[in-house]
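The form predicted on its own is given below as one chain in structure tokens.
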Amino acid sequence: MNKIRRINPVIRQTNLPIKSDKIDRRVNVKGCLICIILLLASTVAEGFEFSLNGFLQGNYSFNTASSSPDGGDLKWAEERIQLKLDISNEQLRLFSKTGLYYDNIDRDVGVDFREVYFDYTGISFDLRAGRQIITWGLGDLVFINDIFPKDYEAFFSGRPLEYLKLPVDALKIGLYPALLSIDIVILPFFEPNNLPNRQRFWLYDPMEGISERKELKPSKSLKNTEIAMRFYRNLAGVDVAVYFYRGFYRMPSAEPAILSGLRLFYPSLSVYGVSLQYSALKGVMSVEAGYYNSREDREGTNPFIPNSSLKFLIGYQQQLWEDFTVTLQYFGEYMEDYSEYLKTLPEGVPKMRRFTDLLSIRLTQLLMHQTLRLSYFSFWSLSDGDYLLNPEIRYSFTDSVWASFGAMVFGGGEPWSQFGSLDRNDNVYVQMRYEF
């Protein structure tokens, strides 16, 4: 029996695509219901404050290369009503971002509960408990302690970037003691990454004969609970954070299942990272580092796991004159066990690198009293010799009102590299927002 190997590109874009046809949007969505009456009417209670805004978004994206799978010419197109609550006093707040949505592809109505959680606020501690969206580390869209699951099929569409991010269903424990602060959360269900749809997107998938093909998430347990803190403080004007989790990948490996097909899993993992933020010469340098351990193949032994590696990310910003500000960064993957690795890979199977790395820039121009910026942003693989790049044009018509018009350009490289992969995709997209 031929064995299968996961091939896992640096942005976190698989090669054996699995998802269905779009994000699975089920939550809960009577008891989020019930929270948000009930915390409405608890604003007649004094000392509570309230406000209620949202916006009316409309987002399309054509392909330009060539016709989606399905013989179709779009990438996305979708109207959106999203409303934001939030009700607070000193100590307690509920926050919720609700959207109502209308997708033409699938003609499919829906509602996304993005964000429906509590917080509390003590003396030297805070909670934050249910849906939320959580951000780690400080990569400019690379991602080494930032854990947390992404949404691949909105930001390689052409969607707004706040789409990138995934909500989670978790509790968050912020401790504030004298000498650092802690950040704790934990996460009962897990949530993988979002992959792009094949019925929109061309992809390169080394199986594409298996067409059964069973996904099995982790069970919802306690011992699968997954856990992440993160340390920080300043140290001499030096922005420290140390990082763990131990949870599991978020992209799928796949083995030949018992009887036929394939079958999908998400193997388990351990991240050690560290990230620090300073000034230096006349701008700011990052610099963050990750070892991701994979607890079920600590020896590189196993064809149908990842192995274990490590990751770094040197980055710097600065403006260079009014309103310019360039952003460039190096990143590097190194794989632990790679003669293991050769020696279980399957024959025909697209051999990966023991090192990759890669380039990005975004280049970013405010004009006209800061109403229209022109951004540029790209990556460049110097390992795989493939590539993405990303501008945008955006005009602020009024306070309320903006439009933004941009470009996914793939390329290079082989057909099975990250970005060469994508190379049929090409799309150009319109964002259009009314904020009230």
The other form holds:
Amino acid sequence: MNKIRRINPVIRQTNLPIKSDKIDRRVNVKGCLICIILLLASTVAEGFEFSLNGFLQGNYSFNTASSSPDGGDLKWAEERIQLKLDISNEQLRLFSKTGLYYDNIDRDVGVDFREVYFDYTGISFDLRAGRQIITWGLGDLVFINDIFPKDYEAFFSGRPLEYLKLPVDALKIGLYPALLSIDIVILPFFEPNNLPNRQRFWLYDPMEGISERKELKPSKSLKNTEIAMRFYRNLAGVDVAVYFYRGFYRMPSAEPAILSGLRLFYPSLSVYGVSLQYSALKGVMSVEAGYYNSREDREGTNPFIPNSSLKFLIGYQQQLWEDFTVTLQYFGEYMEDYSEYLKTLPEGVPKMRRFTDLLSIRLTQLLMHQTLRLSYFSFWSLSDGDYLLNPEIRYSFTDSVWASFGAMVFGGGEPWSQFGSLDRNDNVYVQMRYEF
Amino acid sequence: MKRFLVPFIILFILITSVYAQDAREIMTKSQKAFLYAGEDLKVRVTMRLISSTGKVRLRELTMLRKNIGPAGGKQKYYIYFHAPADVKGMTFMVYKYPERDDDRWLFIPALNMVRRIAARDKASSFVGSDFTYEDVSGRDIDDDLHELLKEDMLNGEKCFVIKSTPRKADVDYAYRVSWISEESFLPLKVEYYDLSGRPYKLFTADEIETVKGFPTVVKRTMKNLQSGHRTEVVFTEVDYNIGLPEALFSERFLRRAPQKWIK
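Cool, the form predicted on its own is there; where's the form predicted together with its partner chain?
All chains and molecules follow, beginning with the one already shown.
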């Protein structure tokens, strides 16, 4: 058997097609509806400000390298309406962001409760309860201490960037004593990353022959409640943060099931991390590191569970001239107990490197009074030799209408490496939005 | 002859340096009146970006500003965007330092993400308008050499006319000439000239109101004379000395806009 989930960093490991279904969000639909009703009811209350905004969106992505595995020409084709409802006063806020969409590929209508939460702002503490999106850390499309779920399918399909982040159903507590600020996030319901869909994406699957797969998420129990903490403050001009997480890997691991087939599961994980961001060399420097403690395989002897690892990044951003910004970033991951990994690595399975890295560059030029944006983003792995390129042009036709055109190009490396495995999934995409 | 020449030169240097000193003093007073009025400021800003063909784009924001120390010193800015719709809810924070690059942070609500932004270029456009960051938050007095050219009347007001030449080539103009009101010390008109000496941009203070004893430019225009693009700015709900807490200028409130201050 295989040790596919050995390295579990960032966007890595999209090469294992685990899920073919859309993210299942039915569980909490009831809760979301109750929140919205509460939201509406509270409009009656006095002293609240009410606002309703949203957008109409068309988002289409066309294959350019080859048809999808199911024979289709499209990676994504969706019309969507989003409504943002915000009711707030100085202390309380109820917010919901709900999407209604039509998926032209699966000919499917769906509702997406993207955010539905309740906020309380006190003098030295605050609360946010409900479905929310949380982003921590300093990485540019790489995540070390941001252990919240991601939707890589969205990113690789050319959806607007905000869809890379999946919401969590959580309670977030902010504490603000004099010396530092503290965020505590309690996540009772485990949410894995969303990986590209097998019907739409060509993916490397070392166990293609085994179609019987059972996904096992951590059960909902007090013991399995995830907790994430962030301690942060500005120290002499440096934004310093320390992070802690206890929960699970959001990428599944695979092991043979007792009778037959594969069991997909999410091993226990703790992360300890730190980040620094400050002005230097006429730009902004970012440094972040995190130790991933694979709690179910501390010695690295279990071939089905990722080894512990150390991840770090160094980033630098500078504005070279008016409205032109360059961001460079180097990300690395070092696997612990590599000799154990080699010892237990089954024959015929591609060998991961002890050290893998990723170099990224982002160029952004704004033109025509910042209504035209030209951008270029690329990942390039020095260790694996594969890459992702993402050029994009976005123009705001008016204050309420914009469109962007871009491309996602993958290649290089090996058929099983992170972006190399996505080689046949190149696509060009268009996003159009009317905002109100 | 020599006997007269030396005192003459000394006198000339004295007079010109007194003039230069005067000009610097006037600009310092002007900066205080224009950008440091009160301990703090809250204002709703509407910007109309108008192209040469008459196409209009709107930017609406609430700006909070707090002085840290005396005029000419450190300031903290907090900006909340109301419009256009695609940036509604976005917040922006600046720690302004007179002698070095600002620290800037941006909060993007769709990702619930705070980002520090590289801010080398104070002379770059503010939200795509004809105003630069420096026009919004000011330029260090000693970054320019100031000369008093003359006194002049403008719209019935007596003005000092001051030429300011940047000491370093850190801006996109060669020099600017400001008409500073002798009464309020507000700039009523500023002409910018490009490197070949042609008129480049024109700032005009179109309406002044006194709020809590502070004369305030509530309507202003910056016009790019070469492209024909202009930006009209209107201040409403201006208020000074409202007791903005310094804790407001923090990541906590960047992520969670304080309703009390931004409405």
